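Encoded as structure tokens, the following chain is the form predicted on its own, with no partner shown.
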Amino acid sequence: MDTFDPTLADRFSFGLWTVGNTGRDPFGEAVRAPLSPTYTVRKLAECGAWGVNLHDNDLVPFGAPASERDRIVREFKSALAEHGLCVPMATTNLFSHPIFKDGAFSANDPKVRAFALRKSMDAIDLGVELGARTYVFWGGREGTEADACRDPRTAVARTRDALDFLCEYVRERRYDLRFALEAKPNEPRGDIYFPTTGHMLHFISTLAHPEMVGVNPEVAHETMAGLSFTHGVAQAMEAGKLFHIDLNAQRIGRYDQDFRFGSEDVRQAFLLVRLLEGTMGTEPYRGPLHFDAHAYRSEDEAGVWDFARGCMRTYKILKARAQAFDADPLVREIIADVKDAAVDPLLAGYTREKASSLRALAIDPSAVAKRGLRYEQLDQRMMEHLLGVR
């Protein structure tokens, strides 16, 4: 074992659907056999993972009778106990079955919305039974191609009604559970409601129990829209709403690729890990680190476990690089806060006196603008740390 091999303390998790991805895509059939949930638990434990996450139907097939459901869950719990893994997060598949072709919570047919609520309640019960503390909602079918089918405000209101309903369900049952909402701009719908983490953060503020609801940002989903994932995560952290996170890799402007973490845009992956780990001296994220990605279609089963180990090792390598970068004296010098005893007290907490003092300050804009900020030097130093020459 070396420094970059994962341990339980790293809080790394995978979904049954991630390592269980068979390599099927819209243009080709599966290239790998499905993996049973109990086998997946064993193999993830061998790789050094801490947790395993699931949609309801990743574990219990859709429509399975109660006796079959109980047997599957019993065997899965036994495997978790045997191999020392936990289930930190669960979610509901509200996108695969044809009933959800027009959405789930936002669908025009009230029977579809009723079915989505019922399925979610059952899946919440399952997640809690397995020990999940976070419950994710991704609205994969909550969107449109024919946008005239409904007023988008109706979709927002219906989604609010659903989440308020499910929050009350969790409260009434006294579950120790909170919700995390996952944004995506498109795919499988032409446009998906709440396309970014910023949309979700505002929506949460309109709920009856906003304290129960946060976000689950995903690298690929924000990158598809050409946005800085690190900035979105930082806003969620600043708001106290980063309840869970999905790590993978993505090229801008492409379909949802779900590549191995760090395999694209290493700079952004580095900046993300730096943020999450708080190596700048800021408060770190302490929740699960979930890899929502899958192995290339080129791989057999052995390649799946290479993929899983690669996600975890890359994260730990980037963490070490971030620690070294932020301990670098030159970096600390360049990014140190500029202190001005006369100005700093005036910049927060409005009073009439502070406003008058700000107006009276002698500031020469041209002189201030002449000062170089040394960001070229900072960025080059970051690259040298990333490339391993520092």
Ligand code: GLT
Contents of the next structure:
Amino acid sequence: MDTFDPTLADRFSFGLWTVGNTGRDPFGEAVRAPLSPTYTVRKLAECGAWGVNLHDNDLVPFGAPASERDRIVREFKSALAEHGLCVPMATTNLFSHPIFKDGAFSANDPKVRAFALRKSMDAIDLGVELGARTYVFWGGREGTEADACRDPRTAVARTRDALDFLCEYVRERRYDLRFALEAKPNEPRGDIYFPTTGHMLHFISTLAHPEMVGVNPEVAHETMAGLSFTHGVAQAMEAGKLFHIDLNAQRIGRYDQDFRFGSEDVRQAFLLVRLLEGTMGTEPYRGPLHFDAHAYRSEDEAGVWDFARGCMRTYKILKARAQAFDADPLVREIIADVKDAAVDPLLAGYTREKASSLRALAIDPSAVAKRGLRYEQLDQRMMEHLLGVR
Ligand code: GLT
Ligand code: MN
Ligand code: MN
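Return the form predicted together with this ligand of this protein as a structure block, the form predicted on its own having already been given.
Whole complex next, starting from this chain.
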């Protein structure tokens, strides 16, 4: 035990599908045996996790009769109680069954869309029964290869219909549940609709109940698109829309790698943890810290638990590094807000007078431009904190 080992206060969660990943990929069979949900609960608790998340079919097999569903849910609930784990988030599998080969909410066949809605309502009931407060929608199959199959605007409108429908369902049942939309640019489809968190944020503003819906950005997905994950998350936080987060690691230009948190692009991971924890003195994110990642295919079951502990330890180590970085006097000095009493009041809240005062300001562009900003020093200091020499 050391200070980087996880505690319940850290709010770390894993999906049944993450530690339960058997290593199957498009080129090879499973390398690990499936783990039962109740066993997973016990092992996650031993590792120091706080929560366990699931798709409907991670727990209840597709098409299981009601009696079997109820037995499975009963056993799972008693495992949760015995080991002190909660279910912060639940979701629906709208991608594995062949019925979803053309998408779920955006599919051209109305029967597919009906089946997707029905499956989502059942899965919402299941999630709420287990105590989930956040419900994720990842439209993995909502996309195309043969893009002429529909007007992409139709896909947007159908997705809106589905989310508005399900928001009303939640409201009618008086569930204490919020939706979080997860973007991904491609894989398993050639192109997926709403490819980034930014697309999702705008789409949310067009819904009937935008206050019920936020985002669930994933490190790997934003990075696949070559974007700064931290900037996307920051925009979601600024909009009050960061309802959930999927932490893992990814290199640009690769398939969706879902690696152990922090194992690629340590700088981005550091900046992300710094943002989430508010070590700059800003409002922190207070929701679940979910690892949507899995162990390398090289691992046996012991390696899976090494992977899980690694995700959590790296997060905590980065948090400690970020705290030290933001407490460093040199850092504070370089990034201190530049204040200018004559100029600051003119910069927000347009009036005709402010506009003319702005025009009248004496600003010498070359003099302003001459000042070096010391970002080399700042970035090197960040590297030294990150590399553990400060
Ligand atoms: C799937 C996907 C993830 C999503 C999960 C939720 S399932 O593993 O790769 O990014 O978050 O549906
Ligand atoms: Mn994810
Ligand atoms: Mn992923």
